[in-house]
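We begin with a single chain expressed as structure tokens, specifically the form predicted alone.
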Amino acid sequence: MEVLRAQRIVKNYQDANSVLNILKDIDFSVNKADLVAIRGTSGSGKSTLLHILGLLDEPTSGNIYYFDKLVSTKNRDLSQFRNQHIGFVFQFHFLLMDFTALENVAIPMFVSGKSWKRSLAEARKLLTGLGMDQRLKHYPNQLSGGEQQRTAIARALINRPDIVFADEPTGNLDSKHAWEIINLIKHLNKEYGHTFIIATHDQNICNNMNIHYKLDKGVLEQEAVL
């Protein structure tokens, strides 16, 4: 089943003297339970593309479809749609420092309209499944980089999204913790059918995904899986 389709996505940035073309006429689609890597060097537009696909940014032109329905960033219900259908994992975690790991994970479910008690219960279950049962009441500054990223992944999954975008999710981790996160993503994909789109500069990470793309000079091309 097709979850996401992007048609002829263009993104330009303009200043007084020139136009910078970041994304050039990109077509892209992803099906349920796909495990996708988008590889590119720093500054290649990977983050921009993920933000557009995840409805955090608007393309200069082109269309985004979820489940064959056109979705616009101008939609008044867009934040609710993102909350229910899309998860995000960022390189820098963006955990709320005044809340525990358990509370950080529970907040998106609470925002979606569920009770705080139920949200905490679901967050506890999810974090325990990710090996964080001994760290539930710890604050972000009391967690290691890998534990913070596990918390961020749990937060992205709390509302059972149809698709999860991960932007350089291992960029700030050492090699040991980086591979823990990649293996965790593969496990979640296999066990629960979560769809992941991962932006990375690391070829080794790409080699662990099922579908590979390369973004270079604004052009997205699918690569053969070795």
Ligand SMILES: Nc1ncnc2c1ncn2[C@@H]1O[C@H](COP(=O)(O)OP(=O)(O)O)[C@@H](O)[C@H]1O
Second form
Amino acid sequence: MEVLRAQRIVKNYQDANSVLNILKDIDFSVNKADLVAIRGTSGSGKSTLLHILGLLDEPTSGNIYYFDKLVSTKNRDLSQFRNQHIGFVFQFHFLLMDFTALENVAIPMFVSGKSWKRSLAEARKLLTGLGMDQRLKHYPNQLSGGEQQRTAIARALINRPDIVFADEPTGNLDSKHAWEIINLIKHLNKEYGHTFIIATHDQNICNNMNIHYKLDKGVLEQEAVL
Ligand SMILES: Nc1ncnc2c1ncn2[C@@H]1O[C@H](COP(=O)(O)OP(=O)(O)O)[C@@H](O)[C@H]1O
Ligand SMILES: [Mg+2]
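To complete the pair, please output the form predicted in complex with this ligand; the form predicted alone was given just before.
Entire complex below, previous chain first.
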């Protein structure tokens, strides 16, 4: 089942005297339970593309469909749509420092309209499943980098999104913790059918995903899986 389709996505940035054409006419689609890597060097436009696909940023032109319905990004508050359908994991975790791991994970569910009690119960279940049962009451600065990223992944998953975007999710981790996160993502995909789009500059990470794209000079190309 198709979750997302993007058609003819163009993104330009205007600076003082020229136009930077960052994304050129990109077509892309994702099916339920796909595990997709988008590889590209630093500055190739991976973050820009993920933000557009995840409705955090607007394309200069082009259309984005979720479940075959055109999502208009103009004049519309998309935060509720994102809260229900889309999860994000960034290179930096962006956890709220004054809240525990458990509370950080519960917040998006509470925002979606569920009770705080139910949100906490669900967050506890999810974090426990990710091996974080001994860290529930820890604050972000009391967690290791890998634990912070696990918490961020739990937060991205709590509303059972249709798609999770992960923008260099292992970029700040040493290689041991990076592989823990990659294996966790693979496990969540295989066991529960979570759909992930992962941007990375790392060929090894890319090789661990099922579908590979390369972003180069603003052009997105699918690559054969080796
Ligand atoms: N708001 C902006 N204004 C102008 N240029 C930008 C802006 N955001 C990103 N860029 C440029 O777009 C290009 C792609 O950036 P980005 O999507 O962050 O790449 P990546 O995530 O692959 O490193 C870079 O050259 C960057 O300088
Ligand atoms: Mg980036």
